[in-house]
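Form predicted alone, single chain, as structure tokens, below.
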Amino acid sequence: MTDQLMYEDRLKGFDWSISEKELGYRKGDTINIGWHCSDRICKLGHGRKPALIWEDFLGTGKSFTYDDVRILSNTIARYVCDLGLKPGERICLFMDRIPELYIGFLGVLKMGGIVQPLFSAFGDESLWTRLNDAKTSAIFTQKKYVPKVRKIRDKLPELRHVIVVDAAGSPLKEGEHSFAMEEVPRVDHFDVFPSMAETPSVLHYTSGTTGQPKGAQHVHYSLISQYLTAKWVLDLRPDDIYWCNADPGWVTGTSYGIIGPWSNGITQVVLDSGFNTERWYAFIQKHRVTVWYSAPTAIRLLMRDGKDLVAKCDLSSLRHLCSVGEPLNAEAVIWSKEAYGLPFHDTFWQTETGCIVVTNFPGMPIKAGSMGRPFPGMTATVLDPKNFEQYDAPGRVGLIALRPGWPSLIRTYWNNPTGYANKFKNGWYVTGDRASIDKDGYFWFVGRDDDVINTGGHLVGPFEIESALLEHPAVAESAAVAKPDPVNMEVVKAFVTLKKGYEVNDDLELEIMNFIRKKLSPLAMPQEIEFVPSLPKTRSGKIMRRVLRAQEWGEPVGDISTLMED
């Protein structure tokens, strides 16, 4: 059986059932992450396999087993219920990428509580304004990060504990708790709430690419949609070292950086550290990382270092990459299988989705700068903007929309049920992405609704006119935005940064307008570039075209508390 068969296999009578008798569920049973993530992994004979083996930036190092997990996963849902917590209350964890961020995940989830995870970096006003939509009763925290938490505390009058997990000895005030992992007694055994397949489990406030953060309230059987894409998409196989960029506060990196790795009892690795491309290519020698999931923002900087560092390193244990967060220019496609040999699989895919939605499955054909076609059981289009129709021919641009039924849809926004019944039309959840789907079934990203430039009457998506320019050898990364012009009302404005050993003048500036007037079409010619040091991103490494938009509007930029700092 070739791969391209295995795809069109899977899409045979397919039924999200495969993955629960995977997992051992049936209609009607309770069903707990937590408990299958740990528990279930060790009861099938796993309890020594290593489920987490971390790194800081210094380079020290942790490992846990399976066991070790369930065990202090355990012992952290016990001392979160001796506080007196019960279970639907929201419980934060606002921590760097450090084990007890991973482990306490599971812990919430296995005492009832509704996990809230939140970045790290956010400054104080960006975390009240979550834990106040959301009436969170407990954080679990850093010391360092101590200060931003009593900043805010007298305006939090539900929070009623704040865990302090590396506090050594630090001086605390009323209502905060030291709590150390390893040095507290260990819970070999806990009595894990009795979820049913609806009761919420994890609370993500989105990233605020277009608007205000909203709270997208997912549910215990989201995992039957996460084991089963992290299994077929990512490849895991039970000997895989993986490893997974994103950061718990993102979905990327609790849908696929701990249910889905998981539940699929595979060793992860973490490291604890901002972007080197040296280190990054170094920690996948050591660990011998055979999986590894990352975002566009990561591959461009890899790329932008070049290929004589990839040289300079053994990376032949890898054997599956993917990608998430933003489009996957064809640049980067084809530069990561000249520099590694291997393709990365763009896979794409919302907070709100909850799993993996449309992608490069294994083995399938990689057309270079498409987006793939629709996972298995997944029904997905494209609609006309006006009447939310189906398009009923290949090649027309429209909204990608999905049809509701799949286990990792979200069930809500938090205090929001108005923003959550508008995303549906016609029967279909609308992502707010627009897209054309060939005559092969490959959808090709076209931009956020919101991104969308209307220049002359014809709409031009951002993403190939950044595609273009990422083509040229001097620019790193590039946003294409709409700036007012008053005869055709919008013109497009694109943002470049270079990479190194290249400078801004005219020269370098009139040389890429000719590259680019080659490969697109004039309507989608930039009438202007304006070369800059870095661009918006979130810290999931999102390019916030909005703020950019503002900027050449004068209009408000609205939330920008996920902006990645410099």
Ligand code: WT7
The other form holds:
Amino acid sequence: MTDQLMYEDRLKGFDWSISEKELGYRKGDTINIGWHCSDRICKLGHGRKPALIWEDFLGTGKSFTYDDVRILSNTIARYVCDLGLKPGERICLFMDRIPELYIGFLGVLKMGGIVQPLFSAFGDESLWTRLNDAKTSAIFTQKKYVPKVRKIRDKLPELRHVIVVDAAGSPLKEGEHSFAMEEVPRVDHFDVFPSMAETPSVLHYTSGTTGQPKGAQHVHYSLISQYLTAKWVLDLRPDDIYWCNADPGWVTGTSYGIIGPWSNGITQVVLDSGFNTERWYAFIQKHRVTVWYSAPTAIRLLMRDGKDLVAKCDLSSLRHLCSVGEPLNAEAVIWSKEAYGLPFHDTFWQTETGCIVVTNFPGMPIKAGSMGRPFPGMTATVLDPKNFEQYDAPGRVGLIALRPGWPSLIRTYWNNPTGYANKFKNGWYVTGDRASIDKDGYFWFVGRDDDVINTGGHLVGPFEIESALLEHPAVAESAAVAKPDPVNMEVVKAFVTLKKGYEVNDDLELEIMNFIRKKLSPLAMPQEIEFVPSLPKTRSGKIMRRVLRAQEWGEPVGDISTLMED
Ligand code: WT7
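Structure of the form predicted in complex with the ligand, please, following the form predicted alone?
Next comes the full complex, and the chain you just saw is listed first.
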């Protein structure tokens, strides 16, 4: 069966036209992600299949078939056109993970708009920066977020429409509209905008390490990558119940929380509530989730809460687990195998790549702690940072780079073509991450370029230190950063959070130091451990080492608009 082909078989004769053919796309055709994720699935005869099974934090549930999604996204597309909005205009979605967000995403694409999803948790300043940069014309939001929009409205002359999806009778100001997706007349037929491969689709703001956030500009042709990677890497099959933890405010939540599953005609479940181990397990059990796409930050919390909780639930529906966003510690892979009987498969990619680029392919032997191998059709390597040449022998740490040309690479940064051009060196797209490649072609993550620690001229990646720390039973999470040192320029300092039931004291620090000493080279040994109640993280769950680093150096922390505020 073609669906069960192994990695080596997929590599042979790979061409993206495999994906084009499956999607019925030929060069020069129109291609519209909104249409492909709804109308096409209905045309194939799956209109009555559930597309979205949704639940909020109170347990209230709703379910939408592919036909519902088709019609409701038409309804939104028609509404947006009737407001006078035109193809190419930026339309922001600023909502919690409610059905309007998922369906609105397709609706905007269907009318040719550029959809700009932003985390509903952003404060007014962060929101303003991104709406101002994109010169956004309209924003969909919820009643509770209207005050944030009102606060900045005067400074956004291009923002003509504020659309509130749950206003229900509450007073609105000029330029604010009430739109209840499920209450307005349903639009059965809508002439989908004839977008072409290179027509802009999604604008995702990604936070650089310093400076202003950048608008990563995707095009409709990205579908070709997203469809096939979702099918092959997430191993999606027709009867799957798929759960992606990510919020569509970041790229995992769109590439694999909307486009990937829906272009494959898969049923997906969404839980609009924060992290809670028991709640999550109950959700998996209730909906019989089969494929789960999560992130190390969540997995470490699940580990912290232990295997006893796993034993209390029936998670036997789970078939395939994947992870993205941060390095997946070996310990997490081993733990998940023990706890769920399934390892998490690491997947590596970026907002800019649009799709998974290096991964532990289903069926491929997993080396715990490794990111796996390039997706077929991707040429990935590591470059010597001095001259951007490929290393000729395995095992050396360099810059992860990709040969441009896969369908979902962004086409530019909004208003910032120079920033985009700077990502390319010597014919390679350079990711800004470091890794080594072993003799079997597996990639081993070392760290983000700017998180790498230079101690006495030796580069040390935070990942190996944090992974060693995580193996200690008391450690819940950790972050290793550079701290200034008169002799070595930089030395390693580790920030550590503890699991419940452990207390901070000198004995514990000594014990942890002794524990990792056996695992790490002397260079990588932290000179200091600081116990902290929590680590600074982005809203998508990434540990922000640079915030800790800046504290150590007394430097400005740079852009922190994506920092989680709790
Ligand atoms: C950065 C991209 C693509 C969705 C993730 C968020 C880090 C991502 C891994 C992984 C180690 C990873 C990298 C990358 N990252 N996946 N499997 N192992 N690091 O996208 O917000 O653009 O972040 O996340 O540093 O460059 P993003």
